[in-house]
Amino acid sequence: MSGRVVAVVGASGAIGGLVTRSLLERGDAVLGTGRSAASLEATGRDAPPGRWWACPLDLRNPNAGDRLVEVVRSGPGHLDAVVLAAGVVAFGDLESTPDDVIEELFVTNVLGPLWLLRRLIPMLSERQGTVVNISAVVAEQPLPGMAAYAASKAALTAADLALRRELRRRRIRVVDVRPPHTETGLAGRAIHGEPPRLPVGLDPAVVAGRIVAALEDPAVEEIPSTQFTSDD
């Protein structure tokens, strides 16, 4: 994959800023995407000069597609993948969950995801292109206290179901990953409520490795919970 261009949506955080490394390590020119250009600028201080291109925007404006797509067009001038490893968690029974709350889990986990792939959907198809999309085992497993937000990724998880077959007449592959529970500090960062008692989670590393490995490999259309261990 070495020399193709990706966009990286949440490239700050803490599996999207792995992956971001990797990328860059093996050659390739990044794309990151963020809501803080402080953090974005963080992220790519080290990158190679001319290989890397930090875009702000916030996934919730149904216009950061736009802005992403002229970024591109405007730098690297195409772009073979994007990985969307940016959301939002909150805790609690849905009684107790207002509703603004509900409305972010879904704008940020569902809507801003279809509305930016909306638009790159012609740039991809240029170039038999492969969209990664971060799920969560809750999507396999809902649980008590975590409704609203296992929704919005069951809702993604059929996004990515249903596009995999939309666009393979594009040309372009669509990857659903959907890790255990994992220790990136989204837990502690909840929009709502305060997170159960968790068992200790799975390191960054392993799900930047997995999604890395898969941008790599046109075998991959999804990594569900059970491909995840602690040893890869």
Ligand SMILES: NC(=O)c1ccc[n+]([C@@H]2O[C@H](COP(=O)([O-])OP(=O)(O)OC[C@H]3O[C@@H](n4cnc5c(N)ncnc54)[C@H](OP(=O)(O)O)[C@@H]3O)[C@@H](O)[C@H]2O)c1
The other form holds:
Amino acid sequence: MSGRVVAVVGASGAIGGLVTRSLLERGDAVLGTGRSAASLEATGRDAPPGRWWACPLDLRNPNAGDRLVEVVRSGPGHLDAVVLAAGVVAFGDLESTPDDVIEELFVTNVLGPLWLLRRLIPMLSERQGTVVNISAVVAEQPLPGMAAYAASKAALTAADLALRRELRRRRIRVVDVRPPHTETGLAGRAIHGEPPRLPVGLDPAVVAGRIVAALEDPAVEEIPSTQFTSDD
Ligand SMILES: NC(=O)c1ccc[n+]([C@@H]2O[C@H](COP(=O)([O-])OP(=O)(O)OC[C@H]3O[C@@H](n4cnc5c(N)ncnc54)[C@H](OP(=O)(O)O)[C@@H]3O)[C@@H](O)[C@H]2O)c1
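Starting from the form predicted alone shown above, please give the structure in the form predicted in complex with the ligand.
Below: every chain and molecule of the assembly, starting with the one above.
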């Protein structure tokens, strides 16, 4: 199953970085995106020649996907899959959460992925491609102090469920992944507020491993939170 071309959105992050390295080890080619060119460079440092393209972009820009399409066309020439592993989190009760934080959560976690995906659909359709979207456990079990983040992830999961059916006729598979809390440091990079006391989370390698396995298994359409265990 190696030899695919996969776009990893959020390749500069913890889960996206592990997914990228695992795909490269398996012989796939990766187009990695994130805002930070320096972090992307670090992710792709050991990539074999001709199997890594860095594409810095900001998901908050509605046209960001156009840049990714250009890099695909001028680089590998086709796209077999996209893994959306970018996102931001915020904590705190709604009353004290500023409007611009709520907006940023939705722009980054929901609108950005949808703006990007609609631009990738024609290329993915050419290859009977796969979309893997990382939502979160809070889409299933929303928690107090995380209303806006949970709502953004629930919106993403709702989009995935609709797109799974909508894109079937385009021969594109859509996989909604809802990991539990994972030890990536994301909570410490919250754009607002302090995280609640959290139990020890999953090893990020477990989440990345399940995502890479899902890319290879055409039967997988979702990975709910209950399907993650540290024993994987
Ligand atoms: N960690 C958890 O407990 C957990 C649990 C469930 C779900 N998730 C989800 O898993 C995904 C990955 O999270 P992670 O834990 O790996 O976090 P992370 O290490 O902070 O990675 C987040 C990634 O998103 C990118 N990003 C953020 N804002 C962006 C923007 N405006 N435009 C483009 N890229 C942007 C970051 O790159 P730059 O900063 O370079 O832009 C980075 O590559 C997120 O969607 C998160 O919500 C995480």
